[in-house]
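Taking the form predicted on its own, here's one chain by itself in structure tokens.
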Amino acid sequence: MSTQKKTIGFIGTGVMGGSMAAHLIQAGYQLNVFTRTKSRAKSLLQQGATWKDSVKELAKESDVIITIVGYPSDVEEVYLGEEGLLNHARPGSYLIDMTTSKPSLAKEIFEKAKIKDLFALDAPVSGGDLGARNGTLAIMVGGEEKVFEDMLPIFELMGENIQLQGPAGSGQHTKMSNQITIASNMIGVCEAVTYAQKAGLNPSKVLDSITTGAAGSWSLSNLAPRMIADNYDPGFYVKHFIKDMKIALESAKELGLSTPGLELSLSLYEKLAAEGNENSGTQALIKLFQKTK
């Protein structure tokens, strides 16, 4: 289908969703928005988005519906609830869940959507607040190839590295691989920055050397500078990373895999959250290491 004149509905306008939705408005799409806290949509409404009072109302007035909410339970409510998308979206509508959620839930949504002549994709993202703001997200997609091709012009407004990974649920499985990688990497980044500080080095100068070598990673380049600056504002919330790691751990166990690095990272982040940091950015993990004697 041609997406140029289609109305897009957007549900969830948090740290990442707000920036992602803004790119769609700037590209000339008519955008309907709904989020549980209307004040979070203020910027989008000022840019020309139209507020809808419920998921049901948004569903009835949108051709393509994008969701990026908090937890799998939120995805279930938005899609499978009595007032949800599967009960109220118009036949022929496209449903794109960009939340990091359970692969099994993505498959369930796909199968139930197909029965109702709806086209569903799971398309979680990576790149944090910076990637969302700059339109450079990695977008990992699960679903049918024709549906993916139809939605590609929309994905290209929000991201750069856009890959169809396979059938329904494949996007979420890919995101789990992403989060498993980050989990252990964040421990290494925190240990490295703390080591540089304890050794009396200038940690920023250390980063100049190690970010371009074999140790290089997105987290080292983008989150280590925030650690050094004691900036714990959320590009990605600790509480949401904990959610992701629990999904990844559950999925890994279903596959019969051992993931000790993931388990260690989850335990550390749960300790960090218990100390009052659940609404901080994931870089706040360094607080645990800086306390170590």
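Based on the form predicted on its own presented above, generate the structure block for the form predicted together with another copy of the chain.
For this one, just the chain is written down, with no partner chains and no other molecules.
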């Protein structure tokens, strides 16, 4: 079995990528890794991965290349740059971008890849650091069905809820729907917790009443308790959420869709970041509400 396995190149070994790549090694895949800051690949190298000095070097010796980097500009450079994947991956390679990035960029990569006989998928994830560590991510995929099926065994090592959502870009569009839903809900959760506090209630007890019914949500159950405990450690960074909301807003505008909730949330988070909270968890949004008078 193991000898038949494809060699996987993994680009981007941050909090998410590091855990995701480790599952591939544990499953017996030969793994090449490259990331901007080599020290962040240390743990994977200790687990048996092979370091490559550049995207180009990695591309030359991998059958499947998975990327999970920071911003759409990083995706653009890694894929479309002079030294990037489209210029250096071997024909017949699979290119899977798991970064949360622009749907339009995912389509562009897919089309340019196709010309070079490369098989591209966009496959952003949700589930956070814990989902990455436990291999329980939701993976939202855009691309061709055959390519999706070829990659499914690899996806299954990293996630649980794995869905082909449609043609190239559909994974990113689905992730945008996910982030758009969260954006407005975070406002409601912050307003509700602050309201409970200002009304003199015990906010934890209020959660006992409201999390089980029509107000219930993942954010209310998981982030409101952190807000109440003044715990602003990042599960999901404010700066990354801002990035995602900007992509979502741009994409919504391209689709001719008005999104006042998303716009409000983005403006509040930008204010929060400007006040020095960009490296806090998204639950820090409550700070803006608690200080209003």
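We call the rigid core whatever largest set of C-alpha positions still superposes within 1.5 Å between the two forms. Values in this document were obtained by computation on a predicted structure and should not be read as measured data. Positions refer to the first chain, counted from 1.
Where is the hinge, among T136, S177, K271, S43, for the turn of one rigid part against another between these two forms?
-> For the motion between these two forms, the hinge residue: S177.
Fill in the domain rotation here: degrees turned by the smaller rigid part against the larger between these two forms.
-> About the hinge, the smaller body moves through 10 degrees.
What is the C-alpha shift for V189 between these two forms, rigid core superposed, to one decimal in Å?
-> The alpha-carbon displacement, core-superposed, is 2.8 Å.
After superposition on the rigid core, what is the displacement of the C-alpha atom of V206 between these two forms, in Å?
-> For V206, the C-alpha ends up 4.9 Å from its position in the other form.
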